[in-house]
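Consider the single chain below, provided in structure tokens and representing the form predicted on its own.
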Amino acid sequence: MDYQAVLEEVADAVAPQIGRGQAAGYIPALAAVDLGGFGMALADVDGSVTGVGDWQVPFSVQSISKAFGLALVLAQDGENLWGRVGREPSGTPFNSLVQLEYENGIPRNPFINAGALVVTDRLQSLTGDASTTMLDFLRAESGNPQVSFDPAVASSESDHGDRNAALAHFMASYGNLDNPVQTVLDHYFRQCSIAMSCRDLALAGSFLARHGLATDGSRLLPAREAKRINAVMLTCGTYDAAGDFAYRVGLPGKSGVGGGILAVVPGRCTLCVWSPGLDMRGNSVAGVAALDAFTSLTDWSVF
């Protein structure tokens, strides 16, 4: 398949969607981002990468980092995490407190904010430095040593992170955090602030298309764990719009309010698309449209 031609056709098809939606205004450092950006990259399982538009422009990965945190914890700690966080779609906004009270401090899944805080807590316990562990992993898998935290974004999130602090304190009251709340929050905000391009993210996520094999050919995860991460991405990876995303796109995906979406075609490739205009549920308007167009053109999906 001529990947470049396919991506160019996708970009042409979604051009009217670029600029639609709103930036993530509740994080001031993201609120001023130009909504006119669009990039898309495809990384084949052999490590080759193709892109269109602003595919090499770094952006804030935000909640896409949650997929990598989950992978790192499962790689080091196996199934133990699932006693502290569920695997079911939430049906409520990603920063909701409601379900935590009903479910005694156990988050519904690892991709809502509460669940990601539990994952960060466990990664901190396993490594002693959760955010740096993730950064080192992303640099290695993307082949880009320049991948880094954005201090301005991390600071902005911390200064306006009262809801995340509330989630963390609530879970701590149920004994579902092992580390101090502030330590967990600091590492969580740093992970979300990592800046990467579509190219970097598509390459870094390729282990999910290679059934758990890292860039260097070593086994990061058993194939069954890679399958399970993909499954949770499909059912929970796009906030409370996961059903609509599965219906339109038909791929495992993880979105972030920085406007990026990472999607996986198991056994074939990993895709990353970025456009910062978000819909009401926090997903990129043009990004979802681009992945919809891609799976329609290629007939590649998990269904």
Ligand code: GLN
Given for the second form:
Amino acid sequence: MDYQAVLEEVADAVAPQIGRGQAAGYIPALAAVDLGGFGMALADVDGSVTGVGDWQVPFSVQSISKAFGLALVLAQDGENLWGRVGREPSGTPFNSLVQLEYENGIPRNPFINAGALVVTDRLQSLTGDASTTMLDFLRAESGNPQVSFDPAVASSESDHGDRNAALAHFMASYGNLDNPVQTVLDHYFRQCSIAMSCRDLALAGSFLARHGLATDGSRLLPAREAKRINAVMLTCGTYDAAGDFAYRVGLPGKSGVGGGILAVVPGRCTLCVWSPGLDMRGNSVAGVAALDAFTSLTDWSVF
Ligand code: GLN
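Provide the structure of the form predicted in complex with ligand GLN, given the form predicted on its own shown above.
Let us now look at the entire complex, which starts with that chain.
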């Protein structure tokens, strides 16, 4: 397949959507971003990467980091995590508090904020430095040593992080955090602040399309664990829009409020699309449209 031609066709098809939606205003450092950006990259399982638009421009990965955190914990700790976090869609916004009390401090899944905080807590216990472990992993898998934290975004989120702090304290009250709340929050904000391009993210997520094999050919995860991460991305990766995302796109996907979405075509490729205008559920308007157009053009959904 001529990937470049397909991506150009996708970019043309979604041009009217670019600039629609809103930036993530609750994180002031992200609120000022220009809504006109759009990029898309495709990393083939053979390691080659193709892109269109702003595909080499770094943006804030935000919740896309949650997929990598889950992978790192499953790689190091097997299935133990699932006693502390579920794997059902929440049907509630990514930062919602309501379910946590009904469900005794056990988050519905690892991709809502509460669940990601538990994953970060576990990675911190396993490694002693959760966010640097993730950064090192992302640099290695993307092949880009320039990938970095954005301290301005991390501190902006921390300064306005009352809701995440509430989630973390609430879970601590149920004994579902092993590290101090502030430590977990600091590492969580740092991992969310990592700046990467569509190119970097498509490459870094390749292990999900390669059934658990890292870019150097070593095994990061057993194939069954890669399958499970993809399954949780499909059912929970876009929060309370996961049903609609599966309906329109038909691929495992993980979005972030920086406007990026990482999607996986198992056995073939990973895709990353970025455009900062978000819909009401925090997913990129043009990003979802682009993935919808991609699977319509190629017939490469998992269904
Ligand atoms: N850092 C963001 C938060 O915790 C991530 C949310 C997201 O990307 N959906 O609110």
